[in-house]
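So this first bit is one chain, no partners, the form predicted alone, shown in structure tokens.
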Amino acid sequence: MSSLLKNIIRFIFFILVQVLILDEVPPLHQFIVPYLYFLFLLWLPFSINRFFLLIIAFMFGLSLDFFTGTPGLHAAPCVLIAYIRPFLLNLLIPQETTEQSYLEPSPKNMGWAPYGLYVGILSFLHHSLLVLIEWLQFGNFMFFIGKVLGTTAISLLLIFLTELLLSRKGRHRTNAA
């Protein structure tokens, strides 16, 4: 299956899972809201152009906003993590390893520790901006931090469960001359 077709299927899959399943789950607590949709952006190939990554992130967030009726709420955090993603990948793993050897980030390609750090940092940044935009005030800082940490924790749990259930192969890039 081509990379483009695979990512189109993932795009649709993550939107549907978020809208039809996770958004229908009642809040587990005032601090815990499950989000998994942004994993699509974290799974995009290493070699994707930064400009196209930002465009894809904006369109992905905007399409989720369309289904949830919240214009811009999800688009802004998606663009933020798409902007920071290449810089974080360059810090966590050597450049020649990513672009020459592997196609996309995964625990098998990066190792569990760098992948966990990669997912954890981007999840925290995503949820910080999402909760800030959703809340739009600085009234109670402890509530803000509690909601960001609670939402990040449940999202990380969902991400690691997804990684274990949907085992992705550590596919190598061919003809990397």
Second form
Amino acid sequence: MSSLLKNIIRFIFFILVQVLILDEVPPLHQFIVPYLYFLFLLWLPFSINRFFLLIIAFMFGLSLDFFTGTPGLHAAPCVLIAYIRPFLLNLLIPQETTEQSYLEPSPKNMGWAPYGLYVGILSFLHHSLLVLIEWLQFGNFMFFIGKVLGTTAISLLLIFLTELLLSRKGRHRTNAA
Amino acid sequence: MKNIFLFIRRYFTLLSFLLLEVLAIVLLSNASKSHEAFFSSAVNELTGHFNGWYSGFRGYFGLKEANRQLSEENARLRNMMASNFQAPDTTRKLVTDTLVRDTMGRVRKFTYLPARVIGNTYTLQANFLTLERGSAQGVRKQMAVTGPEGIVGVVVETSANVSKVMSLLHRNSRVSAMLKKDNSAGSIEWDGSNPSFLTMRNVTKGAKVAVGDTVVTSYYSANFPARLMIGKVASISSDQASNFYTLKVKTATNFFNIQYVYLIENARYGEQVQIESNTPKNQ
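Switch from the form predicted alone to the form predicted in complex with the partner chain and give that structure.
Let's see the whole complex now, leading with the same chain.
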């Protein structure tokens, strides 16, 4: 399956999972909202053009916003993590070995520790901006910190469960692709 | 000039990042104010169809609860039917009519329209419901929405067959309310933390409020009829510095499994809002 087709399917899959399942979960606690959809952006290939990455992130966030009725609320944090992503990947992986030979970030390609750091930092940034945008209009500081940390913890749990369930093959980049 | 182009090329990614962020914030702030800027009817219709399909599938799981709520409401309404009451004498006869003007000379003010809920969020800070009934079936913006157990929200947007309702669980939601016991007025809002509890502000300290008191819609609202159920007082907090109580109100409506609602049309809504928004001159 080509990388483009695979990512289009993932785009639809993550939006559907977020809208149909995770947004329907009754709140366990006022701090916790399960978010998984932005994993799509973390799984995009290494080689993607940075400008396209921003555009894709914006469209992806906006299409989730169409379902929740808040245009721009999810688009803003998606664009933020899409902008930070290339810098973080450059820091976390050795240039010659990984980026040259593998297609996309995954625990097998990068190792569990760098991948965990990559996912953790980006989900923390995503939730901080998301809650901050909601918070600008009301709320207090403890609520802000609690909500960001609680949501990040649940997101990390969901992401690692996803990684364990859908074991993606650490595919090598070939000349043909 | 050349330097400007060089600058743009050099920082193209950063600039496009900033541009998209600003665009997202602008979209969001426009939407919070008017709820209509970016959401064209086309997109609303598309997500509405999708939600309708999914809700049709999911509706089976809640049929038992929906049946219970509807039959309870039927029982309540049957008890209010005119045929249950005996007229005091035979010279006057009470007739309840569905026409605009009935034989007693009363004018119909409120009309109820049933609708199915096909989309519902309650985990966000700004929650909406989607209803399968739109402007082609008589839905207008700002119509009140109530469920079998209590009020739900206000219509903010309609397309041909689908309409979108700002839930009570929305940070911009404001509904005029009062205590059923002594008609002390206040305003129902949501603080964004727990979807089971609303906040009622500006209740005068003269009110004899107790935990468990019923909160209903007030006589002052333009879109809600008076005395519709909102919830029950769960806790009372009084600020020393002000003359008002702030009450925590448990919602009567269960927002987690709501399936059928009624839209309420006020025939005199436009008239009331217009005269209320007129600024008096020469004062």
